[in-house]
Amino acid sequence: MPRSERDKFQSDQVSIAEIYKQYFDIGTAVSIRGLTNETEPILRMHFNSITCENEMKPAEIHPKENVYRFERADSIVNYAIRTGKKIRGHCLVWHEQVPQWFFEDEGKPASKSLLLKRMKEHITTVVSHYKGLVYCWDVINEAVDDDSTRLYRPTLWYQIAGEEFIEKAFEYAHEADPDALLFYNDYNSERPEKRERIYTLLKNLKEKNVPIHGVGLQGHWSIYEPSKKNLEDAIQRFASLGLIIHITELDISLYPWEKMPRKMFPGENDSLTAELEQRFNEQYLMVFEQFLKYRDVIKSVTFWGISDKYSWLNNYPVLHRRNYPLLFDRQMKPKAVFYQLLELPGRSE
């Protein structure tokens, strides 16, 4: 974008959420720290939807069987209400950040009936607490395994309760708030092989009339993937089930996808080069072009953070490695691609 145009956007204080509001919401994940640090003015200005990064997860909100801690999540929800932002609930059932007590009974594994009873109590309490405030929930997070030989991830939820825990979670959430939109949320859902297994899970739920309304594509992507074809195929595949699509945790890493911790390679943490920045810009533009193309089914795009300074991808999965996956840099300045995204809707009409 020419500097004169960039200066115009800066001086006019154009909000990216305002630019896209006729197409879909533009949201971000927020921690309690983000309400008071230097990202707060950006949050207030540029996003119209908020997701709690961690504060609504089971370990945070329900650490002991008869103890609920709503204070931190409430602070974020109250901020959203004061500033006129929508609230996505994240997440009710996950195999990580969940207390071990859910799965135990006096030192032995909990029975299926006990685990489902605890899950119902948890979902009912949390969803009821935010009824009328949280408009949608990521009910189940990451239940499909990365191993292509299995459909379901062999978590304690699955080992004890089988696939029924997924169906019951949606039923319990719907009972607690019949007006809330309910989502299944997962990563790598654009890779054809995992896409098809997620599709199988969602199709099974639909055929059983389980109250599911949408699928969350996490969008933890990189400059290497997804390809335009794989992203478009995934959107079309999930939309064919009649599901709403939300992009729930968007960031674009400079590094290929990895999950296992390892040591940093020599030179791996070098500065952001012009070539990498160009690939980064092109990937963001490509995915937003697809979001706009399928705006009839994509209703929300949520970034997993605001500034590179606080991204979860710093140190993950490589300790001490910096990453640059978001629209605002470590100095809280918008990147070049931010301005390109502001112009994109006009070019896409």
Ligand code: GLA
Contents of the next structure:
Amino acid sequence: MPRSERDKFQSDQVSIAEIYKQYFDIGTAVSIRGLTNETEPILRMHFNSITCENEMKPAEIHPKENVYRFERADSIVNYAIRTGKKIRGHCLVWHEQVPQWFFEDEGKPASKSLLLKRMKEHITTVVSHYKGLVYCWDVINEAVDDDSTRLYRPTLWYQIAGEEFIEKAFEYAHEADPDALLFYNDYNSERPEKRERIYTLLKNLKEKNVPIHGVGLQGHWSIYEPSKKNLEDAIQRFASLGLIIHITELDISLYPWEKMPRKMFPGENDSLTAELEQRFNEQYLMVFEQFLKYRDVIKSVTFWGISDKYSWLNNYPVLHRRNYPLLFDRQMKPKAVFYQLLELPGRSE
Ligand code: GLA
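Structure of the form predicted together with this ligand (previous: the form predicted on its own):
What follows is the entire complex, opening with the chain shown before.
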């Protein structure tokens, strides 16, 4: 980009959400501290959609059977309303960050009917609380297993209630807010093998007329994946079911995908080299080119954070390994790729 144009962007006049507004929303995950720390001016200016990073999850919002704690999520929702941003609801049913009480009954495992009753109460209360404010919900998060020999992840939800918990969750959410768009959300959805299992799940739901409107591709990607082909194939495959697509948790790691938490290996290097940065830029540009190409079905792109300083990937899955996955660096400066993304829509018109 010529220096004069770069200066124009740096003068803080150009919002990335504004540039992409005619195509899709540009959102970010926000934590409660993000409302007051140094990311807030960036949030205010550059994003038109907000997802609570943790504050709407069952562990936060529903810690005990008869106790709801809405305050923290409400603060984020109120901020979004004050600043004119949309709110994506995240997430109603997941096997992580869910309190154990859901699954127990006086020290024994809860029965299927008790678990479904609790799930219904949870979904109805939370969705009703945010009715008219939260326009879409990640209803089910990550129900498909990483093990390719199984479709469903063997979570307590699944072990107690069977696959039915998935369709019931969508039905309860739809009853509570018939206007909300309802999503199934998962990761590694572009890997062909997992993609096909997610497709099978979604197809079953559609065939049963379950009220599902979209699929969330989390987008916890890296400089190694997805390939352009795998990304396009996934978008086309899911769109063929008549579902809309949201990219819900975008970040691009410098490291190959891993899931098991570990410490850094002796000698493991976590510095950003020029070559890695180049690959990082290319990967961001490639995925955004595809988002623009498929803008008829992709309606929202949410980053999982604003600045590298606060990214979860600095500690996950490798403790204290620095990562550089977002658009703003540790000093809150937009990265080179940020400016390239601002120019992209003009180039692909
Ligand atoms: C999953 C969840 C998110 C978040 C990330 C890790 O992708 O959907 O809510 O917890 O893991 O930060």
